[in-house]
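Given next, in structure tokens, is a single chain: the form predicted on its own.
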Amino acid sequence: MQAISDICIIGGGISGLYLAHQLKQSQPGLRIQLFEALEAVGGRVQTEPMLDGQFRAEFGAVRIEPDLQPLMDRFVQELGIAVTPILSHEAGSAILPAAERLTAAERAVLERAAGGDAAWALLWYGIEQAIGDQWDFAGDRLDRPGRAADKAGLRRDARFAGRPLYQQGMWNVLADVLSHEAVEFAREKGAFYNFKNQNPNAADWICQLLDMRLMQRPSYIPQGGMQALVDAAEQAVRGAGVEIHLRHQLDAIVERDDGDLDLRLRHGDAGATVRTRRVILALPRRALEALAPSLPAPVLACLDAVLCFPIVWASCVMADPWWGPDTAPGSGEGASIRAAHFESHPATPGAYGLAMFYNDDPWCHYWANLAEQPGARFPHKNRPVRSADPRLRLALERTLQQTFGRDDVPRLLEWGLCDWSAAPFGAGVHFWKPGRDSAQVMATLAAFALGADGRAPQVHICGEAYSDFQGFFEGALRSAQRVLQLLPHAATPSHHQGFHDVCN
């Protein structure tokens, strides 16, 4: 391991890999080391081969939306990754709300949306009532000039019921403009990227939904599964000369008298200290909180600005599957799941099939309790996610029976799950809390000094958790871009110019 680095990146998820790649592209002479606590890079990407590799079960991120994720789409193209379009998104519910419990205006909304997604229509009716003329809904498009600045202004300045919108929870706002039936229906049956039983910052989430409503191009997945993205990024980063160190846990950051930093790392039972000029913490909230003794008080106050949203994926391979290549995603009705995705074997679709069940709050707690080792439910990428747990198998059999309305027992060959709320991640995704100024928090975390002596920033935090597009790769990359914009004058290779010469 090299003793001195220009930049150390802590965390080998998509934001850490992207940062390393972009820094090396712009300044090849930088000495960069990347440290990952787990046995492999990839963060919340987990593609697990099943049935001897004939299926690839996704236990983490499942798709890329090019309209929503232009930075991610560009990164995929830079890496030269072949992709496969996904024509179906989340399943829509066939259930309708009780008309007699809706207002006359809400019933009119459903009549105009006949045959479409009722929950989505009611949600947008509520948002339009809450925002009013503070946003041009009719003329909105993703490529509209000035749109990004307008969204930033909406986050900062929008008001509802006389109060700043960002100080209010999403469900509080909707409850003031929709009937109780419409609110409950939108929350329980909505097929959009949902936030069940969470109450995120209304301004931030509405701004994100403004993008999601304009998505038109189909999503896609890298050929070979989402893991192919991670593999390509890791290969590019290693090929550019970045040293990647696996199974290295950061325990502390200590500021030196000369302004450099000592990183105290743990590798198995051994300790190591690495000296660096700057460190980028590409980590989720829970991992950052573990570093609390090393972080200044203003930064610690920012970490609590986001909600941790649990997600559990459970998957199984079935012989003689009850679905075919054209089976649409399931909306989870009648079973203890949020959504279901089905795949058929490409050569023999009638012989084998893969079912993947997505679970958020509250169903994630049911599935997490079926793990073999409660408290250590994440496979850490070094143990097969496939399971022999009979309780999990029975739960999957029952879920398939409920989903397809059958009483016979499905023939399961392999099964397993992944709980992203377990250590070390602590969440599947994150949401901004009501009352927190996301722009101020992101600015604080993007660059700060450990001490209070006026030194130049040495530490940067990025990732999906503290971004303006949470829950997607795009948020992680936007957050990384924010850090990159603050690095150019300080990230000069050490053998070319001294750190203090650059910053002063």
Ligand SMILES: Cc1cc2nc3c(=O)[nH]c(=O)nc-3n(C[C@H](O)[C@H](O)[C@H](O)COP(=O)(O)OP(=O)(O)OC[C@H]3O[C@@H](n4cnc5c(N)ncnc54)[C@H](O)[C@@H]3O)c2cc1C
Contents of the next structure:
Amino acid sequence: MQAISDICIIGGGISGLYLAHQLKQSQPGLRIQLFEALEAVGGRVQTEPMLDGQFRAEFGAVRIEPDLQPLMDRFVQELGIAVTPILSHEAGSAILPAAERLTAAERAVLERAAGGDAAWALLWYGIEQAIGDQWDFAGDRLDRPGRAADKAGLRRDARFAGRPLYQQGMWNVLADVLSHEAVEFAREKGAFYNFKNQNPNAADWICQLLDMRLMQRPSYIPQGGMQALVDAAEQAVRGAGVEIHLRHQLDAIVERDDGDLDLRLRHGDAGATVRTRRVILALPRRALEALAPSLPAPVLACLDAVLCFPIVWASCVMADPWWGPDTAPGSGEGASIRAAHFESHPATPGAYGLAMFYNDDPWCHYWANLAEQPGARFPHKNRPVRSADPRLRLALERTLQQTFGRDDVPRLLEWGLCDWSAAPFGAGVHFWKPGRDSAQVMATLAAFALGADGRAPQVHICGEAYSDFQGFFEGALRSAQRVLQLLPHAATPSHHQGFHDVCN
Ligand SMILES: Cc1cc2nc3c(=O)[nH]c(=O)nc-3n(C[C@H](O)[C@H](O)[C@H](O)COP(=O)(O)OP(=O)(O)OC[C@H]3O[C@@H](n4cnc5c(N)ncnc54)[C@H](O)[C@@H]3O)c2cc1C
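Having seen the form predicted on its own, can you show the form predicted together with the ligand?
Next comes the full complex, and the chain you just saw is listed first.
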């Protein structure tokens, strides 16, 4: 007889690993299998050793903000991971808007913010104009009792210009309360996260910005890079008895007559079927869309509720670097990039340096075109991000020349690129579209049945893409928590033996 697992988790990103970890902590007897399509778990984390491991270039997530990410912070502590604070944030632009095209009130805002971040100041002036009567900005604190419920109420009920805020795009709202110069300046020069390059849902974005505004404690990164987090999580999950199957891609889910599920998986050239009581899809939008034939219509209707934001990182190691240990991150002005980070070699800072260039819209498209194999350009996990492509090398040399205002040719030793738009990810990060009710979509995806015959839910979706803190690990963990709260009623350990048996 084919054995059954209690829960199968699809996707070994941070949400899948966290779910497996939490489930085993609360119900050690559960039979859990985790299937990951790629050669390694970790998802949108990619720490790449460069110069024989003397540098660690992060091509995916780079920092954890403990004030913004309390669940993630607790997970790091539970895993016993040592961390290092990151004291520098991405640099803002030094360029200022044309004062004569601003309103008198906007000019006063900039005078008060003199020497600070002009785009950030104008953004907050606009937000306060739009919803200042609906949120107590002056008395806001992250630890204020009842704040989370108030924020959920704001997300749901806030209104602007006589209409629900969530039905409106952020730039539509700001265009009604700011001058065009202020809107354009904030959109083009703001360093406040990559969602600004499209038109995010105003209610969801303001709720997220409300938290970002109050952040105080410095961000940190695990010692050993983000890969140390993935390694510790994988070790803990395996140690707790979860079976992790790498290079297993879920292709379809079929409901059996008895209500159990058959998972059709691809493993290299072979097919495999695994029987389970429940499945948790810890996947982003594009990976879920690839499963569309298996998903019911109400779930499919939710999938396009989020925007997909492309991100491309390009990095290089340089001999005789043009920067030193105290060089600030660059704003991206003067080069085809969004932002630059510079690191010095810890032992010989004059000898080697690592430059990392972050690119969201529009510059990500320029860099994506420099990948070695367009169409299959995502060098994730199974082969190094490092590249031998001379076009990429030339682009990096020119970017360094533009960034530092020099004509001589930098001496590059290694270089690489990572484009998160390619399969199986389809995006660097996601955000809610205007007009979509994020709370309703999250509730629909958190638990559903495959058939329309009134059966209890057996399928759950979680992950950063459909969460209430997108773009961050915290969103992935929060959505996993939502699924965990729905599970205990039904996820009782089964008593079958050899649950990982697979029939080919
Ligand atoms: C460049 C970049 C920088 C970032 N910086 C930060 C940061 O500094 N701080 C922060 O908190 N967050 C950051 N993020 C966001 C953070 O990386 C994500 O929120 C988080 O990693 C998402 O985890 P997830 O589990 O939801 O999804 P993913 O990490 O996307 O995991 C999904 C997994 O599912 C697998 N998969 C897909 N399809 C299938 C299938 N059919 N069968 C089996 N497996 C499948 C994938 O291979 C992947 O491993 C950044 C993201 C990017 C891209």
